[in-house]
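So this first bit is one chain, no partners, the form predicted alone, shown in structure tokens.
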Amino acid sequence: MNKIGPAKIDAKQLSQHILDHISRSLGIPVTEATAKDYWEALNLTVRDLGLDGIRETRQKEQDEKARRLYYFSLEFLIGRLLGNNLHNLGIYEKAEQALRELGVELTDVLEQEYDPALGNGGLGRLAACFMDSLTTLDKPAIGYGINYRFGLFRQSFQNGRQIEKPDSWREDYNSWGKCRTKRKQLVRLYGEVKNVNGRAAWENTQNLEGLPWDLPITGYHTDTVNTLRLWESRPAGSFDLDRFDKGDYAISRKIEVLANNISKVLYPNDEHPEGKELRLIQQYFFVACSLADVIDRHHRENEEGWDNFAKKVAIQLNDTHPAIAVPELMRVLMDENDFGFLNALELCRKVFAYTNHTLLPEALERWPQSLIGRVLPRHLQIIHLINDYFLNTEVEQQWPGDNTMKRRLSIVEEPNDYSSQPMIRMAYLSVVGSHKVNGVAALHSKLVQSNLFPEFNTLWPEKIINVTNGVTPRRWLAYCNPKLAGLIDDTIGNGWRKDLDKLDSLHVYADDPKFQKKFAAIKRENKEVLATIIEKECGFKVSADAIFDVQAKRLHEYKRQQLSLLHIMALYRRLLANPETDIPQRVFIFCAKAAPGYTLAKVIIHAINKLAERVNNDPRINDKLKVVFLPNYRVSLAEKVIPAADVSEQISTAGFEASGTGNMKLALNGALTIGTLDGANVEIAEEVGDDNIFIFGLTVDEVARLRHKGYNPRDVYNANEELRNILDWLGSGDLCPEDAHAFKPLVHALLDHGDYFLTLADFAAYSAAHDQIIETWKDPQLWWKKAIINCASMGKFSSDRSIKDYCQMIWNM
């Protein structure tokens, strides 16, 4: 492709490049080209433009001697890229014209793209939003992750139960990224550590190679193009032909099998020892490749070498998955570059920062010491060196002689009731090895300081800070909801696309009947689109006149899809008792995957699906209630669900959700939130005002007091007749006659195992909040006023603002 910038390329040139790629890159006659072929050819054309942009961007950064951000994340849930890139590059209309002249419609071509399965949920989507914002704001950045062959899994339902199948997202697609064989990296595993001339030597290792694939990340109307570099694992060295010739086929392929497994699946099941080992290796693999790449790039670009490394390099650890980067950089510095321990630790702390995404103890990674010692023997030594220095110098100075405090803060957790062997606390390693730690919402960061890491906060009172999450308005309004975006452009201009605070100007239109009418009409069109998808996916019709109540997120007990389940069961029973009840039609829409090993989460999915089967086929309720569980939730589906939502369910137990970003996307598109004062819901409520959100349930402090007082869910069960009848029905086997005990584990969890997430405690308040929703819906003028206010109030929740906060408070950019 001859180098022509996006701004100068015209439809005719685009058309020619598409034809060239069809004949040369794909090797097929144009007369045989399908919509899928046109997608690949256009994608290759846009990728070429992006790769040119990467080269120019990197050269500009070198000339300016810029400080660069390296974002380490095990997930990047980027979604379909082609349409978004066309918009960012400002050539969407030109591509439409070019394809139309070839007899093809761009909308048909864009539908051929498969969602890249590089992430699971909020963590990966946040990383994708951040890469978009970094580029749009012209910040030098490279994202690092893994080039997974298969995603988490492709979800389907069989008799209401979740079925997991491989998500073969890139089996037939090679055009999304560019392989950079010259930048491959060596990764070592296992082996032993010897003392050679007074220096630690890691020897007799099994070696792998990391092969990088580069994906251009375009920004909105900017020449900057950043890079997402994803590593694919390959066996290092030559094939063991001698063993193969002797018939030792399995042994000859052992390292090849390991290499293939590392980049095969996102989050391999770690319910068994082999899975744990693979996950640890997976994390180290991408960290080792990425750090080596950062170091190589730095030395190529900077004559000063290590002297200005901390001035030029900022590394963000997205959760604890990349925490092993701390001892890995220490190893490189001490074993390969003659750094002393203290100098190495000082440099690490200047370079690394860590984002905490969870308060759940089980989500804070802990690895058996024996496992790390076997797979990464040198790293275990370095972890102990860091821990010994931290405890005996820094903790000792703050709390002299306090061995209890040392045990509490130790990176190495001693054997206890939960583990029979020492465990390495990766979150503690991340805190000790970083200069900043941030939570992702104001409430979450406060709880990180006070509940999760209180001693660290006392030791280093300036280290733990807050950066509230955000979402990119380009993807989550302009791209996914183009008609609403167009209405906003026509009303206040398009400056909001790069400065979301400008949405504030919409407030004056919240009471405007003409604007309300246009806003409502767009929402209804979006609901009609989603209704068509529901009919195709689920086999039944829903009315676009109904309230679309959406709960789209990972399936977890703390997110409380089971609370919605109980409430819908109550609504159904009320309708059966009085079918003529004057209530609007309601469609409850669930989108969620449960981790394959999370048995109770899968029970909740099964229960929702069996309830849906019953409700949706019951003529007695006159279609006033429908329940939808859309399978295989992904970004492209979210882009249809979110613009169609009237109600946004954000109902986690207070104190458990770190932030949430679905709450931001839904409110940005005019959905009203029903939620607890948890995560970013608190800040959303502050922005939209108490009258424009439906808050219910126990607060963080009330949850703590209830637990301290002693919570017995059977007291709630006995005191609430409706709830008692629902739970009895759920456990009776009536909803699932073929397996009468199917839902008893859920009933037992709620009644006999403590109801840890206080589902029953919040049931009455949740039902009352839904009653308020119904009363508001009956007044359309009031509803659309609130919906417009929600959209207009989301300026704070742009990922651009998040990135500006990171640049100012953490990255010094």
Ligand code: 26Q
Given for the second form:
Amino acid sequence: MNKIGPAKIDAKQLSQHILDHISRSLGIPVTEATAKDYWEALNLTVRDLGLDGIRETRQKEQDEKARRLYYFSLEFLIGRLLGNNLHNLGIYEKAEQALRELGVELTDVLEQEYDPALGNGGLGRLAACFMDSLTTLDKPAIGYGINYRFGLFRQSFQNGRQIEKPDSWREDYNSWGKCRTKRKQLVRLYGEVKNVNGRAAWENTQNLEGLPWDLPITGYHTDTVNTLRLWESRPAGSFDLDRFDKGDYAISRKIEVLANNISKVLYPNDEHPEGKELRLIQQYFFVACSLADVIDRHHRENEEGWDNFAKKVAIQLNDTHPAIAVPELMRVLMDENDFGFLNALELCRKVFAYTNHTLLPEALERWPQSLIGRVLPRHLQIIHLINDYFLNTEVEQQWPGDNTMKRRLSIVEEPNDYSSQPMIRMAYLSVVGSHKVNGVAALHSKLVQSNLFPEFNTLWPEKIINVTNGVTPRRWLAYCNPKLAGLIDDTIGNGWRKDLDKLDSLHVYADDPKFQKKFAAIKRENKEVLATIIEKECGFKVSADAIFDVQAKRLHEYKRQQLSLLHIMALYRRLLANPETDIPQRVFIFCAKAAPGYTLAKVIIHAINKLAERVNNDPRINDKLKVVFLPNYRVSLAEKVIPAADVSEQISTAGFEASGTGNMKLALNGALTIGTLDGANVEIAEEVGDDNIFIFGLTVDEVARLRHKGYNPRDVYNANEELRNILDWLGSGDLCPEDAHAFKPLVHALLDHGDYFLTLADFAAYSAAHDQIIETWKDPQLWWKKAIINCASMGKFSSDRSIKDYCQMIWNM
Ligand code: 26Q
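Having gone through the form predicted alone, I am curious about the other one (the form predicted together with the ligand); can you provide its structure?
Zooming out: every chain and molecule, the one shown earlier first.
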């Protein structure tokens, strides 16, 4: 297509491009084009604009020679792209007009797009928000990840139980990304390390290749276009092997099968990540391709070669999933480029930084040493080199002769009660190989310093820092809630899209009855839209007059969906006991996928669904209470649920939720939070003020004290009659007569296995907080005032602010 920048393109030209793509790219007569075909044609048009933008951005960057950020992440939960891209490029209305002239509605066309589920949840979505912000702030950045053939499973329910189906999102998708065959990379696995003239040579490897797929990342009202480069694995074709040692080039059947499988499926975030060989290979595959690509590009763009590598390259490791990048860069430097060990380590420590997203000890990645030794023999050697230097020089200097400290800090964990073989601690490898380590909310970072890595924090007091997460206001307000965005534009102008602190000036309208009325009316319209979706998905009606209480996040015991379950059971019983009580109608809306192997999480889903069935069909409670479990939570569903929420449930056990980002999106859209002092809730409370949030439950310190004292859930059970009745009911089989034992594991976890997440301990406080919500709801002026204050106070939680923090404190950009 002829190059015309998005700013100058008009509706006529757009429709011409669409028609061209229908006949030439899709090869069908326009008369036969379906909505899906129009989507594809418009998407190709926008992709062309984006690819032009990438080229121009690269040229500009080369002229300016700035440092570039490379975001290494196994997940990018990007959501649907077309509508967002049209908005960013400022051609949404033009596209609307162009399609209308062709007799098609843009909104229908946008609904045709498959929502790619290339991530599990928060960590993956954060990566996507960060790409949006980097681009909007004109920061040179490339995101690197995997082009999975199957994203996170599709969820449905059968008799209330979760069913998983493969998410084959790329099938009949012609315009997804642009394959850059020229930039393919060779990846080696297995083999052995030989000493050739005093140099390590990794030989007899099994080889495959990585093909890059590029996706243009547009920013809001800027010409900058960044790249998301996702790798697909395939058997090695004809490759120029001169660059490599003469590895055995015969492609065995086994490596061919492996090569076809590496990028096949996204791993779900399991309760206990098992050391699966394919997952390790996946991690190495994408790291090896990405690093080689970074290095190739650097040498293309810089005559100085390695001399200014660290000045030009910043790599962010999104959790430990890409941690193998540390020994991989060491290997390239030492074995392929004549670097000595110390110089190589020094360079790594200038380039890498690591973000930690979890405090759950069992969620920290550890790989059996024997597995790494077999798959990546040279990397295991290098890990040992790093560890030896770290322990014998750096730790020794700080704690001379202290072997306990060396054992505690070792990257290699010796066999112990939990594992019979040495394990490689990927988090320690990441800390040792990086110049900065960050947590994702103030409280979390403090706990990373004091509980997770206290010795590292003593050794390197400047290394562990905080960068509080954020969300992009373009997708999570402007795009998903156009009516509220419009009201805000009309009231304070549209500058908030690029500077979310501007929302602050909405505070003066919090008490304004006219503004409140408009704000409330928009919320109601959004609730009507969601009610229609609920009816379609679940087959029953809910009233938009009810309080929409939303808990949307992955299912995990620490997030405590089971606490809501118990509370709703209590509400239902109270209603049955007093059917005439004058309380507002409530709809509890759950969205959550459980990892397929996480049995108890699935029991909780099953129990919520069975309770919903009972409550929703009981005429005695006069529709006062409804329970909805929307299947298959994903970005495009979040875009409908979040604008419609009145109440945001953020009720994790204090000290377990690193940050949360749904909490930010919901408050930004005017929901009031009921939450514990955990993760970013603490900072949300600081911003909105204690009067405008419903905080309840044990704090981190109280949790520690209670555990220390000895917590016995039976004591709570015995002391609280209502709770006793509920748990007995849950265990009785009454909610699930066809399988009376179905919920026993949950009751056991709560009563007999110590209630590790302190659900019962927080039950009464949670219930009391809900009572306050009810009281507030009864006073609409008060409610809408608080809702407006919530929205107005979210400036801090823009991912633009997060990215500026990273640029300043970590990336030096
Ligand atoms: C690990 C090994 C094997 C297979 C899968 C995994 C795996 C995959 C995904 C482990 C963890 C994840 C995802 C974690 C995650 O989403 N964490 C969330 O990150 C958000 C962004 O920082 C925080 O807001 C949340 O608090 C945190 O739970």
